[in-house]
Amino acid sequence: MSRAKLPRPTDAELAILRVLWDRGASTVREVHETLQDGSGYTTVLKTMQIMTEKGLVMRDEAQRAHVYSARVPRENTQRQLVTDLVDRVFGGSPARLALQALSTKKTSPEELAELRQLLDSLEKESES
């Protein structure tokens, strides 16, 4: 697959690509019984083969059902979604979005012990 730069997903479209990054392949049912958000079947099967036009999932139409899968991994989706909100929001700026998003929520011992990994390391490439 070419690195072209795929459309920005709608809301509904990112829940049903969070139902296939977590589950892997599967059928509109499956993706519908998981949502669990109120929308109707033919509305998940809509969105989705409107998902297949602009390249967001892929469909395997081999069987009876036809089972979806994200075409991008979650990490692309969300580095080019971050990247479009640090650009169009924080002026380019990532410190700001970090910033912003850490004086936002409540972030774990966890959370704050892998980010103090992170700037460690980036503090390290700078130096080098």
Given for the second form:
Number of protein chains: 2
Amino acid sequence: MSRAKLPRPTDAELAILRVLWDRGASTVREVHETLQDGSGYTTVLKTMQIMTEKGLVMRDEAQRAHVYSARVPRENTQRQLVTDLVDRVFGGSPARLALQALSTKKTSPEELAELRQLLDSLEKESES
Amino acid sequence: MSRAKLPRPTDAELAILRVLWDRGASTVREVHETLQDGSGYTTVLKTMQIMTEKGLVMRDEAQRAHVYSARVPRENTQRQLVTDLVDRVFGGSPARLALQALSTKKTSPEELAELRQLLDSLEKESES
DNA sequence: CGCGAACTACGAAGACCTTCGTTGACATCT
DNA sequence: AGATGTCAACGAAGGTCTTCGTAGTTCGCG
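For the form predicted in complex with the DNA instead of the form predicted on its own, what are the coordinates?
To see the whole picture, the full complex is given below, headed by that same chain.
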């Protein structure tokens, strides 16, 4: 039982995960205040309780106000969602997703450089 | 009445859309046979009826076996899902999604070349 | 102590998604 | 005509997600 497979986070769960990734360990109150959507306090609480059951977050109950933290690293979740989307909508081709992503919005020169670097290393790899 | 904004397709709906995009206009039977998942005929039928209500597909009832076709172009849906994911998980940066996508799997030289071309044009654009 | 504020836990409602059984209409074959 | 097969329509069940009200607990304070 080392690890059951983690479920794809729902939209509400993802919003909470983003807060935990950005802020680090946080109480329900802090998460609720950071999310500026109209959801009520107990809604956020309940969702975070469910996320605990699912293994998406962990909870430190040492204090009265429990402290939650993401149990899944941001990168893992990003990778999970990206490969999901690639398989479901882009016929398994990450490059097509990348093309689509880059076509939609403007990208900073720094990011362009980063991409170019990655492209270089990928091309080198395919040559070997 | 057509909706102002199309809803994000669910997983089952996406699977059906893929069939319609690939095969073109099709009957329920054809879609059902193409999908090799274990779902029953009436399940597919029902989903496609719902998709019709949602405006995701259109239906030609001229024949006894109704003929469905995608009402949303593949590219639009891809763009919709990509920008969705970018906003929800990548802090609005398409480039980060692209980086993540390309890091996960191998990409063919042709696609690499295509990406490089896109990068070039994007860099030119940002210079101006 | 007694009160109010902050907090967790619980349950239930409502929406949506997926699934499929059943029904009835229509067609085709014998 | 009668039997068989194909099809759309409908409804309902079971699951998940999101929402929030309510109840109960604990803390701090007057």
